[in-house]
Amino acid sequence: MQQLLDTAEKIRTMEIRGAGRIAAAAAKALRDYVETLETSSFEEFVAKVEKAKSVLIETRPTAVSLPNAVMLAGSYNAETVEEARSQILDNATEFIRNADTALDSIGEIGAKRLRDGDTVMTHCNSHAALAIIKTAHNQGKRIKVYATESRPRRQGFITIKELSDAGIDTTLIVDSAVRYTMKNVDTVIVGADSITVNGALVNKIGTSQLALAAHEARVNFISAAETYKFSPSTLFGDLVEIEERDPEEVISKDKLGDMPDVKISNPAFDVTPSEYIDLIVTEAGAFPPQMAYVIIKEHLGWKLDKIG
């Protein structure tokens, strides 16, 4: 259980960060825990996979992507100990596999969006996005980057540093540039954290900034996805809740001290509604955001009788 508590902690804290990341850390984490569990018990068993399923999901309550992971992997049908626990470990496995191949199948199928001489936005730092900017370079296309900051973490500098590593013409911005540079923009193309039945997409505050302005400016949004970070509990109601992280991200203690009528928001996320995005990018192809519906349904129907 320790390591496993190790990587709910990494993640916490964005140790581990991205939300494809955070899946396949938790996948991973659930298999090697199920491995070692030591129990003759097949109630002992069950009560410990639920109870380590509950702390994974548990460190970050906005990336989909986490829960859907801590599903798939831990999901089972069984009436054994062993037979429980070789189903944990083939899906998990299974999952992981499936979470690399789709930034591959992400980046053919994206990059198909992207003409020789594009320059593209993109924000924080996703690796489905940049699947896609990565494999129209890899096509020989000359693409062009600006990458925003992405604050107060500064993803963005994780970002420009994998686009420079690959040779790509990559400009760093700060977030208040963004309406400022879109004039230069041809095609915007962020990840996600989390798409909701509608078609709104959750991710990394900012993300809105770049709809809106895009939309102004008449520039196609791309979100890249793969289909486990879409919510199969929006379908029945349920709202995506916001993480709301600490204020020293953005400012410490010791800074406020002579001034005691400040408060700081740091919300993790934002929605951009479906009417703002063009495209969605995933493993399976790529749909509007109105087809976000069939998505749940079909890729992750598993989900669907265990919620409510």
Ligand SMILES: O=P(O)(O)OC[C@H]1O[C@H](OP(=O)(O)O)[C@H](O)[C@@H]1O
Second form
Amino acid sequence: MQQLLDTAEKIRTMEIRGAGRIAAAAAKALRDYVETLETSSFEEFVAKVEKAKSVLIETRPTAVSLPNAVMLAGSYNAETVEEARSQILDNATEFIRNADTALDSIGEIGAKRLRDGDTVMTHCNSHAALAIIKTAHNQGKRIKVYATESRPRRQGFITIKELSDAGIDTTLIVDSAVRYTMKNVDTVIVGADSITVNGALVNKIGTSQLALAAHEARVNFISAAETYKFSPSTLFGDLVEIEERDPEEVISKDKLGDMPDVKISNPAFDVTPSEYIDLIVTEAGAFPPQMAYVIIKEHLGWKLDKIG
Ligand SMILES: O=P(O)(O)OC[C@H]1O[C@H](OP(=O)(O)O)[C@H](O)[C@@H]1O
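And the form predicted in complex with the named molecule, for comparison with the form predicted on its own?
Below: every chain and molecule of the assembly, starting with the one above.
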């Protein structure tokens, strides 16, 4: 259990971050836990596995990739410990493998939307969005990228490192320079933490500002998202919870100093309505956001209806 708790803590503190990475890390943690779980009682096995699943799911509330991964990796239909164990090991291994190949497919499909000489704006650090940009670059297209800083955690610094390591022409901007810069951009590409049944995109705080500015400037807006980032429970009316993180990420107590009454708000995500989204690139194809229902139905199935 200690290893699983360590992974949960790394997800909570964002040492492991990114909706896709936390999903794969959770699936791996569950697989390793189940592999060595010692008990001959099926009831005890079920209780312990369910407890482990909740520990992982409760680390971060917004990215649906996390509960989807835990449910897909941790599903079983068995009556004995060994049967259930072997099914979970197979399902988790399959989830991790599929998550990896999904990024390659998203790169291939999404790169078709970028032309030689295009300028892209991206936000935060999304492995799925970067897969598209890097694939286009590897195909020989000359792509320029504006990457936002993404306060407060500044994941934009990870993005510019990845892009410049790949040899891509990269410019860092502060978040408030998004609208000013949009006139130079052909396509915005961002990731996704959750996509709801009505095609709304829940992604890093500030994403909806990129979408608004893109809409105003008639710039394409694309989200790159594996199918396991669609939220089945929104089909049954649930709302996606927006994670509110520690105020210390915004400003330290020291710096606040003699203003103890000032309140800090630190929402980690925002919601972009489907009208502002041109395309969602998944490993199963590129869809308009209005097709979210079909993706949930065909790729996640009804068995996920109680989670996410
Ligand atoms: O799965 P990939 O595409 O890597 O990332 C998807 C999204 O996950 C991140 O969340 P955070 O930085 O963990 O809060 C960002 O919001 C990013 O757009």
